[in-house]
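In structure tokens, one chain follows: the form predicted on its own.
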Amino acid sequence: MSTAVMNSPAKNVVKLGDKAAGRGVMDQVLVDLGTENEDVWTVCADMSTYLGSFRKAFPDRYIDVGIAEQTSVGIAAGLALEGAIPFVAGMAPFISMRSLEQVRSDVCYQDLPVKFVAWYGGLTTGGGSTHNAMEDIALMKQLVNMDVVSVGDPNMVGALMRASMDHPHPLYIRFGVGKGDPCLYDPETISVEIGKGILAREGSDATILAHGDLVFEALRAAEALAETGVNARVVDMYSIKPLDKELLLRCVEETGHIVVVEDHLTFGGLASSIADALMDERVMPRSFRRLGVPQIYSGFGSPQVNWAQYGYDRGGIVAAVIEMLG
């Protein structure tokens, strides 16, 4: 698996506690790779505005196709056909959906490099049900030679861009706003691996796996958790597919109690990825919760408004966990 470390190049870096946009750590990153390798190239779908300082550095290099990310899509395999190595940036629920055939058909069919950059991953946008991307990964995992990471962290988006170059495979990396996203790691111990976790704290009562944006959640629930005398461990599973099995196993012999709590619906993402693995490797865990969307399409509202609708927030992943344990 392709391997990168958080704290290189150290300028792109967010130290742990502050806040960044995962969107403007994209850009820069994507500069860096085309500094470094004339092969890379940025293809999009009207997102100009976050794709600025590429534009600037390597105009030959960029497109922008106008409000058609079929096309960005198709694009971007011929480049990949041709040697180039193209990322394709845009909002999650029009990557995932309206070019899904492309996706397919152009780019997983021939098992091309192609990187995804996705932003707005699940109920985040604010713009309703038809800007909201909460059946991307399901979409996503499903199709052959397609990889899927999810994460919250913007350290790791360009980390997992880096980590991409010498990955083989298409690669969908999912992201929430992609503004004002809390570092959550420090950069200079933690390294990212497509195909595994992140034990992001120790617990021995339950286990809360999660990614993207959820992981932060995750981490605040369990220390109120904490406070009542439950001892919570936090995953960040952020390789969906690929799926960290090893961790996840040891999680259940470890602690027993299963939590999966993603922005996404409750089922064809993270959580039926877990159960999968689970059951193949005919491992029962003494109980299993998954929180997330229900079946239905969501309204507007801000992402925190949407989670807690739904009880996936913090106080609902404190509720399942108390609930869970008895």
Contents of the next structure:
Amino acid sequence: MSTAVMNSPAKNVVKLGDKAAGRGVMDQVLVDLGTENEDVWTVCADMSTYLGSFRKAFPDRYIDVGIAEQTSVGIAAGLALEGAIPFVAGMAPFISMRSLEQVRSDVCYQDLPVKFVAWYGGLTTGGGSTHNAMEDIALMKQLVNMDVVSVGDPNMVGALMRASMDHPHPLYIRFGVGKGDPCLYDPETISVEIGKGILAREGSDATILAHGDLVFEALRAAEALAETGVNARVVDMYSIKPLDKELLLRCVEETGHIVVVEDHLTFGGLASSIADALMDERVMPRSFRRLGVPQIYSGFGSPQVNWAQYGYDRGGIVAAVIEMLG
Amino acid sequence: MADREQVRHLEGMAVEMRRNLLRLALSFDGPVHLGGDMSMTELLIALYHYGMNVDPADIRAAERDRFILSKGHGAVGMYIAMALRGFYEFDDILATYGQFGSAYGMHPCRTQLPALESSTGSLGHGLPIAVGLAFAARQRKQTHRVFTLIGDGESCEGSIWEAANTAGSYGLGNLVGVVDFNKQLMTNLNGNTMNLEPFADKWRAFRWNTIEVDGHDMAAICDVLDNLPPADGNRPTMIVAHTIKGKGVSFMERSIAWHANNLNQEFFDIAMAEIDAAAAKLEGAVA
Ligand SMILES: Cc1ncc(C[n+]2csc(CCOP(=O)(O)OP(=O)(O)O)c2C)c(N)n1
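So that was the form predicted on its own. Now I'd like the form predicted in complex with its partner chain, please.
Entire complex below, previous chain first.
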């Protein structure tokens, strides 16, 4: 497994809630990786404005195919067959759905080290259901050889891209809007490893396991719960596949109650991976709740409004924890 | 045939549509796809107010012409053109656009908004769906046409050419495509990375009856719509409309930044003044 200490562009200490741009981090880290390794390429489908630095630095290792996501992935597979390390950058719905077969049969089937960097995970576009990626984790984690991480902290996007360099397999890196995202950690204080989770807040009454943007909501919920005397633990389960089973089992043992929160359908994502793992280990938590998108095509509106509507924003998390503790 | 007065009336509609686009973009706290809305303004007005047989009072009429906005991110433009035709109230759009629970959002949602023929938003889907509608009409011996408006950037998608090949092969004469050829994608100009040219010839090669037109010349667009081959013919038609992204507002024209952007009061004022000035010139020319 590959580890990378986070490498933040900011010198100052990063505090919870500070804003940064995951997409900006992505572009900058691509330049760093491209400088360190001349096999690094970037391929996109009409996403050039978000990749301006890489494009400028390495025009001969940059391909924008226009709005043709399937072809962008096929080309990345071709590059990887020639020994390149391609990053495919784009919007989560179109990478995961439009080019699904290329991802599976061109990349995963041949176990090629193509990295997918995907923003607008979950209900974060505001664009309605054609643009929501609420199935992407289910689709991606199902693919043999593919690993899946979902990142809430914008600086961790870069850390995972770095970690992916020692990971000679396909990897799907998912985040939210990628602009003005709240930071979760001071980069100096954590290490990032594909296959590991982060204990983001200690607590003993219940564990909230979340990924992506919802980690921030979970931390805010835990703060609110603390005021009512409930000590909720928060785990950032950014590595959905492979799953940090050890940490999961420890949480069940130490806190009993498990709430899984994700900006994704409640079935098929992290909650399902956790339920599978617990059943396989024959471990039964005292209670188990999944919060996320129900079986619905949601409407328009901001991510926060959508999360609240379906009961998985900070308020929804607080309510669920209080209810399960009875 | 559209007489001078009719064309003048449609041009006035186009001015009003641009004004409403600006009003909506000002009131909405988020990005609106103004570039592509402005480039297809004349096309949508000509279709909804002249070329297509549609009736806001009878939105399920069996042989109404069908319209699918394949470049679904232009939804705001379509809502406004349809509102001007009487399908919706512009004030409703203005009051609720983009909010949770509203039928009006960034991409058209058929299940929420009556009078739409299909939901779209992911590029490269509308043309194949339109081909499906055209097959159904032909088999049922219905006489209406199926219109669809696609983006030039969208035409990078393989599914566009798969559908083009199907429609050409099966000779769907009742299918009329319009492409908003504004020579821009989302993040690049045509020719900068991808090159679509020779664009019209590509459609010809796929056995489409292909017509090129200035997409901002209302009289010319009407003329093309007047002279469509019969719907029971054996070739689909593609109207390649040469347009300018952001047309009508100098700082939006040919600008990558205005593919989709937030409009503040300052920019709104400048833009509205330009639209007003152009409208006044139009009045003067007629008088
Ligand atoms: C499959 C898919 N990929 C990407 C997008 C994001 N996107 C929205 S609009 C756009 C550019 C569209 O360009 P074009 O078709 O030329 O439309 P216009 O310039 O008229 O706005 C892109 C890439 C999308 N909506 N669907």
